Amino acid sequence: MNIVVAMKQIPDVRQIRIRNRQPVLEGVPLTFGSIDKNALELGVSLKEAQGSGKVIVVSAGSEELQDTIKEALAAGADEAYLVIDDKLEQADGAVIAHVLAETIKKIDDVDLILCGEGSGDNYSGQAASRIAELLDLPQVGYASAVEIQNGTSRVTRSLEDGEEVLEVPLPLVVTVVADINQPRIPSVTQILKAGRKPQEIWELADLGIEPGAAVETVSNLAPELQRQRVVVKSNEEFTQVLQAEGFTGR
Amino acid sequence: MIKVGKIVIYSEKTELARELVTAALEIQGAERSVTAVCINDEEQTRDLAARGIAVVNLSAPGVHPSDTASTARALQQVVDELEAELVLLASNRRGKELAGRLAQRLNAGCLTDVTGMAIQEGRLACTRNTLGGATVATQFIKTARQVIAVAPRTYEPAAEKPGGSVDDMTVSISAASGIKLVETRARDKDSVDITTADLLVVVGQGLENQEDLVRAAALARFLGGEVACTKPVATDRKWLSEERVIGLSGKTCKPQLAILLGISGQVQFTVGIRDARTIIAINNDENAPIFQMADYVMVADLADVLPPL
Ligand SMILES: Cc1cc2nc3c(=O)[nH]c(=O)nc-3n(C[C@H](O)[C@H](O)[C@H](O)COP(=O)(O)OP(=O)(O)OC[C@H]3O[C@@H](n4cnc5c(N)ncnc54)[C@H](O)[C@@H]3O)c2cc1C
C-alpha cells in the first residue's frame, strides 16, 4: 500500500512584508504549507501502523523545491515525485491539480492521496477535488480522523455543525483539517539522510500539459489599515476608552 | 453590458442557498436566469421558490451531500440541461470541497471563498483573501463556464417574494463511489452568532487559563456584546466551540468595538476582523503584530487587567 501525499511549496506567509499596500515577497523563504504538514503526518503515521509501503509526496512548482522537498523527506516522506517548471508560476490550481494528477498515474498501487484542506498561502481548496475527479475516485474532505484497515478507509470528516463518519472503499483522496494531528519534528538524522532519499523529477512538456491560467487575478494588494495606535497604559484609561466609545456596561 | 448567462445555484443549507439567490440577482438582474437546485429536499424547494425564483426540484437517487462526486454528476446534468454559465456555490466546508470537483467536471475555472462579486467591464470580477490574508485579490475567470463558492453571510438572505416556480427533474447517476454513510454526529448547538454582536471579546492564546476565560466572558456580558477566539483556542484547547473562531478558516466580523486578549496577530486572523470600527488590543509583548492594527494599543499583562476588570 502506497500513499501518496500532495503538498504546495509557498512562501512563508507569515515573513511577507507589505510595502504600499504590495505584498513583497522577494528573500522571503519557500516551504510547504501548514496543513499539507498535517496531510503528510497522516501519511507517514498511517504508513508506520501498516508496516509496510511507502510515502510519496507529489509537488510542483519552481526550481527551489528540490531544496524545499528535504523538509517533506526529513519528516517521513520516502520518495518524492516533482515537476518543475518555471511556467508553472502563472499556472492556477487547475492546471496544478492536472499536473499532480499525471504524476500519481505513474505511482504504482497507490490506496490513499492526501492533501491538506487548503493550501498556505490560497486556501482555496480546489486541488484535492480536482485531483479525486480527474482519478475518478470518491473522495472525503475536512478529515479529522483517517483508518485503514482491510482494503477499506473510516474517516470522519468535520463540518461546521457536526461530523460525519463514512467508510469508503481504497482508493480515495482524503484532504486533512489542521487539527487532526501534531507533525513531528524531525530529528538531526532525518533531515542529513533526507537528501539521500530517491526524487523523481519531470518538466511539464514530460506530462504532455500545457501551461495555462482559467483565472486571470488583475489586482492584488494589502487592504488599507488606517489604524491610531493610542497607547493605554491602565485599567482606568481601559475603561475611559470603553465609555468614549459607548460601552458603558450594565 | 452584462455578459454573465445562466446561472444556477446550488447549497445543500437553506439558508445559504438564501444569501446566493441574492448575490445571483445582484449579478443577474433578471430573475428568469436565475435557477436554483434542490436536490432530494423537497423542504428546501418550496423555501426557494417563496423568494421568487425558478427552482429545479431534483429528485436524484442515490445522491447525497457526503459523497461529493454524486453531488458534482448530479449537479453537472442540470448546469447541462439548463446551459448555464455560471454555478453559485456557498463556500462553507461542504461546498467549498464540491466546487473543485464540479469545475473539474465542468472544465471550468473555479474561485473560493469569493468575499465580493462586480460587474467590471463586462465580466464578473470577484475579491477574495490571499497569502493566508495577507491581501486582497480582484479576480477574474476566464473559462465559459464558471464555479464561484461564495463565502457565507457575505449576502443578505434573499425575502420573499411572488413569481417563482418549480420544475420537477430526475436525474439518474450511474457507477456509484462506494462511499458509505456509517454515522453522523452533531456539534455541540452553540447557537451564538458572533457574526451580529456589537461588541466583541475574542481571546487567543495569550489567555493562561479558564479562570481568564470566564472572567473574558463577564466583561463581554458586562458590555453587552459576545466572546469569541482565535483558532488554536478552539481547536486545540478546546475551551470555546468552532463557532466563535474569527478568521480565515472562521468567521469574518464587524463589530464597533473588538478587545483582543493575547492574540498575536497572524493574518489568518487578523483577516476576520480587520473591518471592526475600533480594535482594542492587549498584549504582554509590545512588538507583537497584533498592535499594527489596533486603534487603542494596552502592553499589560493578562493576568493584572483582568482579575480588576
Ligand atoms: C490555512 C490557515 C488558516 C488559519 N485560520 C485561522 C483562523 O481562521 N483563525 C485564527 O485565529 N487562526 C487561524 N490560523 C492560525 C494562525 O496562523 C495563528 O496560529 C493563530 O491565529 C494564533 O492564535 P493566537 O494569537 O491566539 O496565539 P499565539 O500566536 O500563540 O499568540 C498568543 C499571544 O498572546 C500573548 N501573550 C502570552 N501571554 C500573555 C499574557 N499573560 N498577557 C498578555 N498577552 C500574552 C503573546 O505575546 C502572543 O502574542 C490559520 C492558520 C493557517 C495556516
The other form holds:
Amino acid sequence: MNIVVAMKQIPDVRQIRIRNRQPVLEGVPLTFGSIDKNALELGVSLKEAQGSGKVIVVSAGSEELQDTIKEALAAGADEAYLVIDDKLEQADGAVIAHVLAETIKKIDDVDLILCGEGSGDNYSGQAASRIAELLDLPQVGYASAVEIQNGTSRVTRSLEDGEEVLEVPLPLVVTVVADINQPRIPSVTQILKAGRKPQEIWELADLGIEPGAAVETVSNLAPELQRQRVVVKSNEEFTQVLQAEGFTGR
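Return the form predicted on its own of this protein as a structure block, the form predicted in complex with its partner chain having already been given.
Partners and other molecules omitted; one chain follows.
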C-alpha cells in the first residue's frame, strides 16, 4: 500500500525568541511540525506492519524545503514530492491544500493520506479537510490509533468525553493527534541515506495553479505579562499569597 504524509515546513518553535513582543525568526532553523512527525511515524509503522508499499511525503514551500525534507526521509519516508515556489511564501491554507491535493493526484495508487491535526505554527487544522474535499475522499479526524486490514481502516478517534472507533474503506484522509506515538530518532546510517532517496520537485506552473492573493500578517504580538513582584520571605508568606490569589485551598 502507498501512504502519503502531508508535512509543513515551519520555524523551529523551540528556538524562537521574543523581542519587543514580536517573534525573532532570523537565524531560526526550519523543521517539520511535531504533529506532522507523528503522522509520518504512523505511516512508517503501518507500512512495516503491512510488509510492503511506500511512505511518500508531500510538502510545499521555499527552497529550504530540499534540506528540511531530509528529516522525513531519514525518519522512514521512502520518497518525497515537493512543490517549491517563491509565490508560496505567503500563501494561505486554501492555496496550500490545493497544491497538495494536485500533487497527490500525480501519485499513482494512494491508499491512505495522513496529516497532523494542526500545523505547528498557526494550527488552523484546515488542510486535511480541504484536501479530502478536493480529492472527494472520506476523512476521519483526531485519530489516536489506526489499523489497516484487507483494504479497510479501523480508526480510533480521541474525543473530549471518550473514544470512537470507525471502520472506513480505503482510500481516505486521516488526521492524527500528538500522543498517537513517539516519533523514532533516525540512526546515522539513515541520515546518510536520506539524501539519496528519490525526490520529485515541481513549481506551481507544473501543477497549473495560480497562487492568488498573498496573506499579509498585520500584527503578531506576544501577550503582555504584568508581574506583581510580590516579595515573600518564608514558605508561610508564599502560601498566604497563593491563597489570597485563589490558587490553593484555604
